[in-house]
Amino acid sequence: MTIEQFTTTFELARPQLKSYLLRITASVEDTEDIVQDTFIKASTKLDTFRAESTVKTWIFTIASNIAKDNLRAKKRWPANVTDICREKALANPNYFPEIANIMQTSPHAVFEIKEHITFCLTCISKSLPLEQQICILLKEIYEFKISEIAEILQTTEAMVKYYLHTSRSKMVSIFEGRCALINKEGVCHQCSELNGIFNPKQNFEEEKNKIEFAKKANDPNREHLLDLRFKIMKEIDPFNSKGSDLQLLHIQHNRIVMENYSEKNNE
């Protein structure tokens, strides 16, 4: 393969890759340095690839082992870092007017539903342990199949089994306790909140209606409502999406809550 062959595929598997970085990293600065050092690192070694994967799943294996080293040593996030975060973005007396900034200048910054869903679903997905949070996102996500996970981990494919059938199970068990779209008793209403801030004069339950989550949110069948939490995950790059500033700014507010609760809670 050729540096020409190879920067051809790295471009087209930028986008996914980007994304998959900021929801395991939360850091936009640090999803950009994972890239650029994944290119330097996979150009740099074209020599050692043995066409035994795709090169898309080289890629991703090289970026995932960068983005584990640097996530190695700190704490996940508590299932419960919602609402950390929404009491600490109240508190801010800067928060809202730069949300409200960001709403007057950017083309992007239209607060939907279902782009909040997405980042509630990746905010949770860090409670999870690292390498079960990157097998679901890997599988479900970025549709890779269980024997390419297990070239990207590093381990066997019992254990990607293993990690996905953990990590569901956590993931639908967070969100039985806490949603308020699938469950009334559930502790979170920030999609509401949210959408009576950034759009006042919207029904909020005209809106929900249209998602096919929240049509759903009565199945009993709580494996379902996951499933469709992940398709509109999917749908959405969190890059360039309407909402994208918007969603951008929450992302990393609620690392910089999480670092500093992470050191307090070490003191």
Given for the second form:
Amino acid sequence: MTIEQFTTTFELARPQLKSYLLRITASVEDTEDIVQDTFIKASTKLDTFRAESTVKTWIFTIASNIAKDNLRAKKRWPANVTDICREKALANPNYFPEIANIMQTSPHAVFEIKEHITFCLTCISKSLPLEQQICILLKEIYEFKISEIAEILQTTEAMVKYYLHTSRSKMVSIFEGRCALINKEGVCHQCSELNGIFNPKQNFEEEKNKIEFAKKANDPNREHLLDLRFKIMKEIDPFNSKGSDLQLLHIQHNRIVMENYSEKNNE
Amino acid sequence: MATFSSNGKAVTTKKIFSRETAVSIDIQADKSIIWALLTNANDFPRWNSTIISIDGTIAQGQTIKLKAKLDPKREFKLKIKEFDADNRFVWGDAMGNRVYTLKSIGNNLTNFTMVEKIGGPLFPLFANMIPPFDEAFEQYAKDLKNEAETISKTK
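Having displayed the form predicted alone, please output the structure of the form predicted in complex with its partner chain.
Let's see the whole complex now, leading with the same chain.
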């Protein structure tokens, strides 16, 4: 493979790679750094690429290794991350002026419930062990095969299956307990709360009925509802969506809150 | 080590100073999946209906706190006494040990065996106070088989 061929493939993979890394790291800066490091590392080691996997799988392997090294020492987020971060946002006098500024200056600051659902899924996925989060994102969002994920994580297909099954079960259980869109007793109403703030003229019930998994909230197949969430996430590029600037601010806010939260809990 | 019929039926052998319960079952899943299920302590209550909770890490030398449905009011403090990854581990206390063993026996087929031996010089004094393990052991093996085989079928 020539460097030109590699560069072409890398550029084609770049949007997905960025999206994946953002969802793993919750940091725009780290995402950009890891993408850059991946390109440099891969392009200087082109002679080691054995074509036993696709170039895209190889790129994701290098990127995942760098991300894992960066994240190894960081604590995973708690399942109630959005509650903790909500409190911090409300107590932060700069938070809402910053949002107002983005809304006035950016063409990518539209609040859409679907984007918030994706944001929420990212936050909840960060409560899973890192290997499980990587597996579930690679499989459900970026459509890698189990054999490719095993290669990316340098583990067996059996372990990937274990990670996938366990992570899905945990996510179903977390959303069941928290998400008011699928469970009337759910404790989290952030979708409706934020939609009321950003889109005060919208009727939330009408908007909610446009969300397939919310419409099917009584479906006893809760795994199917999770798949419908993944479907929404799959369709959204977090760097280039109608509300990307708004959601990027939210996700980075949550990361900073979580880093401080972890530090305090370590004291 | 004794061999047991791999039919998921528990067998108890009573002696004056000890009691041993064993269960063995064949599971259509890779050994690593079963090992992962058996050694991820905080995930136990999700798939194992005999366990209320396990706190701690299942690794060599570590101590765990276990609550089981068989005796929900008691919390057992158990030490991981042996830990041979993917093959065997042992936890126990002064009263006895529980040995978990996995063996690959063919194409994606694994034999799981769990044996608990309790006893000692004072065993006859409290033997009647310890409930039988058979039913819980059979359920444990059944739950493990169900979960591991479900995972193995993931596509």
